[in-house]
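Let's start with one chain on its own, the form predicted on its own, as structure tokens.
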Amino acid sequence: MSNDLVLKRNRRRANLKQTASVFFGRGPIVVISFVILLVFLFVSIFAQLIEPYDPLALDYTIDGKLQSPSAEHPFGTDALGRDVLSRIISGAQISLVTSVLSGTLAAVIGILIGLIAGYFGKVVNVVIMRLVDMMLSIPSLVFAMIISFVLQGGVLGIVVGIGFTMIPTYVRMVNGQVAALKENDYITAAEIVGQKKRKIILKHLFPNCFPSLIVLYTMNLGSAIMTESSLSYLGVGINPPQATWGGMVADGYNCMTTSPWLCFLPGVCVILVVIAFNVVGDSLRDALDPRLRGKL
């Protein structure tokens, strides 16, 4: 193996070790966030293995319903005999698809409008970033609930209106990112010799947006549980009998009296992931770029 070949890996090593230095140096909110992170992730994807029960399960006897916390039902049941434990290991997995597809597809369009718009500048850009305002303007909330509503609900429906409410949040930064480095001498140097704008825009432009992007993107998902979760509550979300974590308070809500846990439970899971996104988010920028300092 060559120098170079050996000089580039300690390089790489040194530059892992040093990001997740500065990623777990904020202290140990940041590992527990990450933990919770790491749980919410293996239980959504290994939840047909683990859930105790059939989370659509009914049973309708008077036994069945309104459970309390119990070594059988470690959660209880809820109004129509469901284990509720399996329904919250369920619901993780909706939250981690929906949030993972809309993000996805938020930053695909988003990016890519973005680069446009702060590369080639003038009309185009003005076009675009008062489209953008535009759809700052409607909550992001009602935007969604539009969207799904027209959509019907379902998977489809919550993945397009949360993703578009997120496109914003993309197209403003790698606008600006974009428009200050393309008075860089490099991309200057670049169009000189001819090189395609395509391939400026690809090669040169997005690839130093990237770090910015990925801590937008994490921080992004936190969100986007958050508004599927709103929209389940409010009725327009993922269609029942389906399990999802703001679906389940709303139905917990009628029984807040005698069986608190039953919207306390997914309320708490819902709460602990956002809040894990955001710390996790806010420490992934200051690893990546320590131009931005964070403080929690």
Second form
Amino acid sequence: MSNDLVLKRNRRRANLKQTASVFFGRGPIVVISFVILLVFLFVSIFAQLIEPYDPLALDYTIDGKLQSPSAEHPFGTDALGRDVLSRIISGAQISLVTSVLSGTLAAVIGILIGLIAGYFGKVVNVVIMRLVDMMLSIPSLVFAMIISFVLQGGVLGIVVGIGFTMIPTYVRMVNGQVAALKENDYITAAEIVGQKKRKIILKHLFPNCFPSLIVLYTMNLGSAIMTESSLSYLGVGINPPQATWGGMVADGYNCMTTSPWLCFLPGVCVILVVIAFNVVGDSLRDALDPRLRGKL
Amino acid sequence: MFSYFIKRLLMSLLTLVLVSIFAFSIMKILPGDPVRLALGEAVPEEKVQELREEYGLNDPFFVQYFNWVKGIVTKWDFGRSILTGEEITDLIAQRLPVTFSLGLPAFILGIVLGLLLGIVSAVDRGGIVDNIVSFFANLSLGVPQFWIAVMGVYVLSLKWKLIPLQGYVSPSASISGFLSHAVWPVICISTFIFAVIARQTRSNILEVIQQDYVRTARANGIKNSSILFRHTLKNALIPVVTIIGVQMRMLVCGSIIIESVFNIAGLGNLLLRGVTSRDYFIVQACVLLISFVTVIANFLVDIAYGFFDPRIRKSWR
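What does the same protein look like in the form predicted together with its partner chain, given that the last one was the form predicted on its own?
And the full complex, kicking off with our chain again.
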């Protein structure tokens, strides 16, 4: 290996170390949040293996339904006799799937539109920004609701619905950054030597937006989970019997006098995961680009 | 100022037109026949065709859109529900005051509390008050509103019997009834607004405090309170005004969720009913109305912003 490469590798390692030390340097709360997210990820990926029972298995017998927490059913059973722990695990999986898919969808579309709007400016920019304003004037929950309504519900409908609500933030952010970056001499130089527009956008402008995009993506995962659980609570999200955290709270609401934990536990899961995403997003922002503080 | 006003007004109108086209066309993309979807499979074909004719659904797209907008603009007529035939204008007239009577107090509560606690925690940076406020603000951003509402019902009405379980009493019928029914829903709707405003206020003040002119004022021996109120707050709160417009969106989301939890017949509930029963005229009307309110709020905020901050006006010239 040549000397140059070793140096490069060492520098990259030092950078990574520096970033990690700032990231975790914010105190135990960051570490806890990071661990929560790891557990959440692990549980969601291996949901089918971890679930002690089938989350959809019914048990209508008097003894089977609305059981209090016990050794057999650590979180008890719901009004239809389904094991709550298994349903929470299954709900974690659906939360992760919808948030990652919708977040990625929003990122891809939003970044592309933002790059185009920022680089070409003028009329293109005005048209795109008007459309963004229009989307922002419709509250996110309403927007997600009608999109998923048009797509007839289901996971696809929810993913597209939630994804669309998050596009405007990406467009605005990338547009603003590109508009500023474009003024740099190296972009002008690239233009003068005759590089293709596509290449300038993807190779020079896009990578420079990266730090803020990672932060936005992380935070959006949390808000997507929030929106998904709200939609499921309202009964316009993912269709039952699929277990969702929001849907479990809604189901539990009916038998709250006898079994309050049915509402309590899924809500706690939403809170832990959403706050963990927010905290990790905050720390990532500080580690990657401290100038963004207060702006994201 | 006048040209700024006109430009903002035109922009808002354009946004409204775009929203109305969006709200109208999105329902047209819906696969299948809307009347058939609303009435179900059991209804005979002739009945469906009759209704389609009556609602003007056989006209070309632009004729339908034009008629819809014309009805709203000239007669404030949103059309009728496919399912029940009720006038949507009447439904809105019944439900809008309900949503308003909960949303407005929540809005004011969230903003006032957010501003106050944001200022206090910025002044007390790193102290106990700051830590407590920051903790609650960050927590509020992570707690789903439906959950806090449901838990409140469990503790406050089932355990302690302090407030009624659910429902709504109009303030014109009984003030005390309204208050006891509304107190918890209002608090629940305001949580997000409070959190966002408090965080933003705090970070803005901390940013302004680092500015050179604040240091100069301090070096000149001006009193701390005077620096805070005259030099810092004036500049720090202007950006907060802009995000008040964004809060309108949160207010609507909160209202939809809370109206569902407490079974309150408001506008959010109407929209939800429209979506679940596939009554797409109701959905269209609600989306348009909600956006209308948001656009107006944003317009007012922009005007206020331009009024307070001359730099904004200049950038729009």
